[in-house]
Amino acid sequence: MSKLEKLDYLSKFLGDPEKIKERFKDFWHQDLDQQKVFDDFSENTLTNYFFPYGVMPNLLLNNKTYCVPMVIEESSVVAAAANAANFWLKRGGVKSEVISTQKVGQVHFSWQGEKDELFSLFKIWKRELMDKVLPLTHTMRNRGGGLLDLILKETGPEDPSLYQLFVTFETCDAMGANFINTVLEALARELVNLNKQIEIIMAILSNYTPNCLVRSFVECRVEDLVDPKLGLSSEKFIYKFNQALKISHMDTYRATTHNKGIFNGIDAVILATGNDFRAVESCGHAYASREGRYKGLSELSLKDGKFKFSLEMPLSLGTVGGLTSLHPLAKTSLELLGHPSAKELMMIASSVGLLQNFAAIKSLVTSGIQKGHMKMHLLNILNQLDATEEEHERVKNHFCDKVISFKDVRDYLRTIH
């Protein structure tokens, strides 16, 4: 069907079709060209799905300054990275480094056979199987890249037939998925080729890469901490900060919250550069379970009279090829960010994770959360209540220093009418 046809199909399940329909073609590009790149990246599209796009000024990372552009629809989240980021301005900024970038990818086999035998003969396969993949690699090794390591493990006790060929590459500026299943399809049938005993069960990467990790940190002297605004000592902030990283290492309930918030920031820059949010997501809550239970994935250290707050987690990310290439803002958002590498955009995300965590803490333990999100989220309220532009005005002045509710908005418009 056309994108026409597909309209007129979906009116059996609406109320106003016609209405629907004209709505659709309001989110269209007025490029008809551009509406077509936009239509290829997913199946059955029908139109442009808008959310906001906005930038988070004066990150100093590793001593230089970037305007991030994050794209989230959630009040609050922006203005408190970059109240964050304010924050370390004053106090030496964000210091990061990328740890290691590996990726991982498995075949999973069965064999019938005995183990020691299958693991013997692998000794005598690996180098004929990583040969005969080079042609494969060739453009990824001139780039510093490539296949890396080829590693047979048993897949688990549950079922002694199951095998993996366990393959870890380096994919450089790319974030490499088409490059490591190409591959993993490729050493499955010369799998095969070399022993017909052996049954390919599937070939794709993982997305859990332990491995390709990025450590990101803030840092002052315990009394640099004071500020007015917290109504709090320095100690009696550092007491109750320190105690909600415990709670978040802990209570599971805590720590998926946590580390929601911390998302909240890696994933708005995810989005806004064409990197794959979901990849990373589950990467991240698969690392925050690593040592046997859920657990807040930053972590604070107090020594020496130093506060140091720090966040060490896998990010495998791209800055070539994909919606990277093709997606306009996703290019503008590169370009934003001075064309980072892959490492550089590693510890960019990392840093916004980590100042929007801060952010996060430090309403929770001083003026809750509430207060500073909802101030945000009025004017989401005022809209879906069709307020006009004075009773904007008239709304932000009268709830300007009171708790702010959808119910107490609405009966306070009723009483200006």
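Computed from a predicted structure; not experimentally measured. Between two forms, the rigid core is the largest collection of C-alphas that superpose within 1.5 Å. Residue numbers count along the first chain shown, from 1. Compared with the form predicted together with ligand MEV:
- Remark: with the core as the superposition reference, the CA shift of residue 19 between these two forms stays below 2 Å.
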The other form holds:
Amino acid sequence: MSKLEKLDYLSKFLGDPEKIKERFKDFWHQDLDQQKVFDDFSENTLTNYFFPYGVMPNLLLNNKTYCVPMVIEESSVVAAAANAANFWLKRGGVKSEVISTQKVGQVHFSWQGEKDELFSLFKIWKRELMDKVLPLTHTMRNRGGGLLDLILKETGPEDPSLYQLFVTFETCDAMGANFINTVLEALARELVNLNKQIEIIMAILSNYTPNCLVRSFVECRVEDLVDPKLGLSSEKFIYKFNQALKISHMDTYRATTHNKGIFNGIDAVILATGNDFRAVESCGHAYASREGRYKGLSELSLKDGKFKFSLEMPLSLGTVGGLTSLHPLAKTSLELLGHPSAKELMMIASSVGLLQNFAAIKSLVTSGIQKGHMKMHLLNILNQLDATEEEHERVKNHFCDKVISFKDVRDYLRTIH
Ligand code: MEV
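Just the form predicted on its own so far, so send over the form predicted together with ligand MEV.
Next comes the full complex, this chain leading.
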């Protein structure tokens, strides 16, 4: 079916077919060529789904200032990140470094023979396998990347017949999923050619990239944390902040929410720049469990009178290829960031995650998050109730010192008519 036929068919099952069809069409791009680009991203596309695209200004990162695009629907996330960026702008900004950029792929296979035989055969095969895929890695090698290494591993004691080629790659400014999967599938074919006893199970990149790592931190002298808006002495603030970090390392329930706050920032940048937030999240959560227990990803150190808050995590990102060059707003986001390399984008995204986490913990241990949230929540309620500009002002004044609920706002609106 064509897109219109699909819409006609589907809308028949809904209350008011004409109205539903119009609603879907309302969100089509006016420029049909542009719409075609979106339609072709995925299958069975009916329309586009809007999310707010905002910016976090004033990210001072490694002495350079960025205005960071963020795509997120949750109220207060951009405001909180912007607030933290401003706070640290006056205290030296964020420092960040990329520690490593290695990507991973696996060819899983089964081998019913002797383990020692396979390992000695692999010593002979390794060079041949690597040579066979050279034509596929040519362009990437010219860019400074390619296939780094290939090792044979047993997959685990649960099934001794399962082995894998564990392959490492450097993909430069590309996230590299297509490149990696193409090379892995070629390696799988070559492996079977080398020995018919091998049965390939699957060949696929791994989204767990613990060696594609970035570290960001903010640091200042304890006395420089003083901020009248905190409503706490800096000693008390640091004490509670430190306890909050400890809890995130001790308790999975808290760690999950703590890391969710980090991903509020990271995902928003990932989405704005056309990267894969599912890959980044699954990797981040696996990394958070690397010691056998799921923990908060950030760390606080208090040494020599200094407050140092840091975040080290894997981020596998690209600034060329894929959606980054197809989605018009992803392209614009990269332009807004000054056409960063993948490494620079890793540092930007991790800084936003760190700042977001700082903002969340700061509010949680001081005023609580509802204060900031409720302002935006009120706005959403007023929009839902189609309130006029004048009503917005009156309701905001009325609720400035009250607890907000949908019912109370609706009832108050009724009283002012
Ligand atoms: C809300 O989206 C995120 C927070 O819950 C994060 C946190 O608790 O650290 C505020």
